[in-house]
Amino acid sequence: MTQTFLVTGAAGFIGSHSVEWLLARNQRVVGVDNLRTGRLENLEVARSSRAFEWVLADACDEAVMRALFEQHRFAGVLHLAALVSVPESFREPALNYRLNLAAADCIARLCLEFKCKRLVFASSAAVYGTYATLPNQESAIPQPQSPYAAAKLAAEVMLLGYAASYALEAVCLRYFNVYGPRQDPSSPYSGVLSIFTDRFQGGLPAIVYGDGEQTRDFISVRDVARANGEALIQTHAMADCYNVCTGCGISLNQVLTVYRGLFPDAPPDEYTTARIGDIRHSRGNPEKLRNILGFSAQIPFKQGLHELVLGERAANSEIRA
């Protein structure tokens, strides 16, 4: 059954695949972005579809959402916008506040006023802190350590609150290490393997902090956006949090040899000094999420590094040879 879907952050990595997703099922999509992270033309595939309506516009701007909703009747919310970088929290606590908790406060409010019940939200796993036991649990008590992990995990309890109180659909997904096509590389705050990639594309050898033995749970941003859709589309989702994972630690040094084969002419790494606050080693559990969705990771870490870099055509036409 066709249904709209508003997706706020639309123009952003996570947000345009999500898009993508949704109309690939034949779903109609509205997408709001400011622009202020998020790049118009990640959205080229979807701004050529007749369901998607794309809405230059702030999340926070509370009188403009309010004419969406009363003009689409929403099935369902995937609440994206976000400030997103962990030191800019730092610097701008105050932007920090407004973009990741009043902003899903505003769209919570106006799901309740307009019988929206599904909200699906954008957390993170950055709420657990560094001192976590491994895997990461959603029952383990969160130390957020940040302004930014603060703030996602204040807009969690809020949106759980009000799933209690006025049974909304509140779903939290909390994201590990989202990486694939149209990451950003030029942002000091970008992933791992996007600043890797732009070195290495670049003739420049990768920089690691450390001794490179650091591990991640690195998950495509075309899982991320089927577990976004998912929990979107499926109508047994449970107002809850859970973990966007693959349930699998990386070394950066087993990446460091993947793209060993991709650039078998790049200068050697170079090894520097780790930085303070780095978490040493990060893994979730997925099996929340499965057993709530079914859903699993199904791209392969060598596939998705391809896709990063070479791009998603011939990525896949090159694993398939």
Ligand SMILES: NC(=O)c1ccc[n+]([C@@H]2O[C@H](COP(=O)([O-])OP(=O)(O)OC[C@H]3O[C@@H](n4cnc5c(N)ncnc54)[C@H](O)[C@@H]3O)[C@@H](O)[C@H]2O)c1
Contents of the next structure:
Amino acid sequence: MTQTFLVTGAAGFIGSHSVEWLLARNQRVVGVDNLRTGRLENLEVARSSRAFEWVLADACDEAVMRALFEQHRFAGVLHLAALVSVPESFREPALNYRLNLAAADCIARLCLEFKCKRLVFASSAAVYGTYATLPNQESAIPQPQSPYAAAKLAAEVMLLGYAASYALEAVCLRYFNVYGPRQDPSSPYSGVLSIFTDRFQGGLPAIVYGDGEQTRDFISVRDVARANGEALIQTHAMADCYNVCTGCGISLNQVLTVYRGLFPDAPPDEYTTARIGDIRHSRGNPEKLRNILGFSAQIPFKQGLHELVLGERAANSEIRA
Ligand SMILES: NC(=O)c1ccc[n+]([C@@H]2O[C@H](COP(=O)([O-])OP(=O)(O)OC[C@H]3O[C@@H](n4cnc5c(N)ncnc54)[C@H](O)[C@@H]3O)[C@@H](O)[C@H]2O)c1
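Next block: the form predicted together with this ligand, after the form predicted on its own:
Expanding to the full complex; the earlier chain stays at the top.
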């Protein structure tokens, strides 16, 4: 059945892939973004589809958003729009509050007003904090250690409070380290893989903080887009928090071995002192989402990295060859 979904943060990294997932399943999508960190080029494929409507707007602008809800009567909302930089959330706590908490409240209240039952919210593994037991389990007591993580957690609690009070199915997805094409490498705090790719493509050495044995649960953006889409479309009730992860930890040294295959002539990697506050190991338990949604990550790390480096189409033929 074709329905209409709202995606906020549509021109972003995860947003643009999620929009394409929905369009490929014959759904209609209204994509909202204020282009704060997103780029219109990310929506090139989506904008060629008649099932997609592009809206340049701020998700916190209640009047504009209300008009969209009124016009489209959305079947579900994927709320991705956010201030995404942890260091920026330290520098700009008021903006962090507005973009990461007040925006979620605005969208949730509009969902209630217009009887849009399903709200999928982009949360983060950052809510677990540095000292959580591995693998991170949704039942663990969260220990946010930045204004960013605190706002994500506060939004989760608020949305689940609405879910318990009204007919709102709030699905909070805690993404781990998402990587893939379209991630912006220009910020020094962007995903480490987009930074490595950018450096290797520029003929520069990778810079590793520490001994490279730190591990991350890297998940391909295409898997995340599928988790988002399934969470929107599934009809059974699922209001709760869920990890979106692979369950596997990959060390930066293992990552660099895969890069060596792609850039055999790259200069040797450079190791420097570890950054204060960097998490040593991060890994999630994927079982809860698997049980409720039947979701498990499908893109092997090597394939995902090839897609990031070579672009989606080139990587598919490369992997098949
Ligand atoms: N990339 C990751 O590894 C990761 C991990 C955990 C959580 N997340 C969350 O996933 C979501 C998407 O992140 P991303 O990595 O795609 O980042 P991104 O910066 O590419 O996407 C965020 C998008 O939201 C837009 N935006 C910001 N504020 C807005 C507003 N008020 N109104 C309208 N649009 C607005 C930006 O312009 C951008 O296009 C965010 O909520 C982020 O916190 C991402």
